[in-house]
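One chain follows as structure tokens, the form predicted on its own.
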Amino acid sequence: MTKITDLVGIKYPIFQGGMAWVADYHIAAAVSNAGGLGIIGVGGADEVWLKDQIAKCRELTDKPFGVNLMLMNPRAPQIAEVIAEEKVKVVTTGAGSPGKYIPMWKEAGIIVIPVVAGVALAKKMEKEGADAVIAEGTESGGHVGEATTMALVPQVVDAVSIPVIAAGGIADGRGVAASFMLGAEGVQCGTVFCASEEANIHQNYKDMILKAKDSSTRVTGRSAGAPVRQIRNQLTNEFIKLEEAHASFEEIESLGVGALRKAVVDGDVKGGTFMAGQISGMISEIRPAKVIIESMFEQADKLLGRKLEV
């Protein structure tokens, strides 16, 4: 029990990544019915898409759900509207400040938590009225910041007083006892959920993960100002060779679009972008979420126990 299942009323305090195009009403449910937090990512869908998307995740599961709000996405003021209507138990946001937002939740009774990749946005999420935060380590998939999950989580613990969510490289109740060492009251997995038996995603995007090593992974579209990183593939060579030719942002941005489709949905294993996190080479099976969790935090009681008896 910590800060974040008293929060939340969930039995681990693990949530699952809201990963677009990935984290889809099946995992989320998945996820919930397993004691963490399933969270269905809205990327760039509309609110027509996430309402009938919550209403499949209520009939699979009774337990708390979230939804993830991409603060870019063209449509992220009537996906707002939709979240505080159906109110969900979570909203968690990327890509921006939500603050606009924060007061039509909370008075829906919603629980804010933004992702954050530094301290000054910690600091202002607080501010603002953030329930807790998610500071997020470079070592994630998909978009990332510059600091890494063991520098940043610490250094955004000290400097505010809600609760703090370590996301970035755990795949394994090692990370999660860290987490827990660096001062965080839970945290939040990406990548191992998508190697889980409900993730609904192409077969070819599990087998990249299965077959990924520790050096297989790729942060394309720095020079941009919009770093992902992803499996190394066909793809992104191409945005390298883009990179260091010095191309436009729009030469960039147009090599990526409709790209994750093509990985999560195709399959497409030379042109899809395969989000996915450093921790890749550490998974080498699918497994059940259920089981995924639970392992987690058996091994995390163990060593946290064993460091208590030192």
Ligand code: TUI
Contents of the next structure:
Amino acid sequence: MTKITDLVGIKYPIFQGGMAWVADYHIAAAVSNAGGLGIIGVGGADEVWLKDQIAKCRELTDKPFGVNLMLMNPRAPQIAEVIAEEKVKVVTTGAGSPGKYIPMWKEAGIIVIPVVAGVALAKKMEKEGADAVIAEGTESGGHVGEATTMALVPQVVDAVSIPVIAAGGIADGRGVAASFMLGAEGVQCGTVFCASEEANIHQNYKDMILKAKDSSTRVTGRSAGAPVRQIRNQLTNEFIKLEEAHASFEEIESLGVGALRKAVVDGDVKGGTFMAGQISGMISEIRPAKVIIESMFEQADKLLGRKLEV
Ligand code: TUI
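Got the form predicted on its own; could you also share the form predicted together with the ligand?
The complete assembly is shown below, putting the previous chain first.
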């Protein structure tokens, strides 16, 4: 039990990351049913898609679940309203500052937990009424900041009084125990749930994670202002070449359009963007979400000396 299990009403202090295109109601419901917090990731989808996903998730679970709003989505204002109307238990946000939506969400009784990649935004979020923050290190897949989880989490913990959830590079009980040592009250994991039985994605995506090594991910898009970590393939090699040649923003952007869909839906191993974290190299099997969660906390409990039975 931590401040996060109390706040959200879940058994295990673990959130499933709101991964664009990957985190639909299938994995969200599975994680919530297993005692964590499943999260529907809206990514670049719209509010009509989200309403349908929320309804389907409610059919599969009576446990709390959340919605992640990616703030670079052009329909963010409309999606934010649907989140308030639907009164989902928790909202998380990414790739920006959700400040202007916080009063509306709090009025609807929603728990607001922004993802931050630095201390400044964490402090701002606390001041603007966030209930907790997720401090996400650059080990994560997808859109990333600069600081590592090891360096970021204790600095955010020291800077705010609200609970902090650690994210980035966590996929087993060692990562959970280490996060608690850094002062976190919970963890958020993405990549390991991408490699779960319930993730509704192309098998090639899961295979890319299984085959990945410690050094398999690359960050592209820094020059365009949107650094994204993904598993290295033909597309990332082309990206890197363009960036090294100082190609125009438009040229770089055009290469990435639709690439996440190509990875998740088509399983296009050459032309897709397989967003995944550095911990991919440690993941060697596809397991049900319940097994992932239970084995993580069994291992963490042992490491922390809390529970002796196996
Ligand atoms: O948001 C994420 N991860 C994501 S979003 C995404 S979809 C996308 N695809 C291509 C390009 C861009 C996005 C895939 N993965 N994680 C949370 C996160 N937020 N990481 C970093 C940040 C962040 C960065 C800068 C949050 C705020 C920020 O500055 C905000 C401000 O105004 O200070």
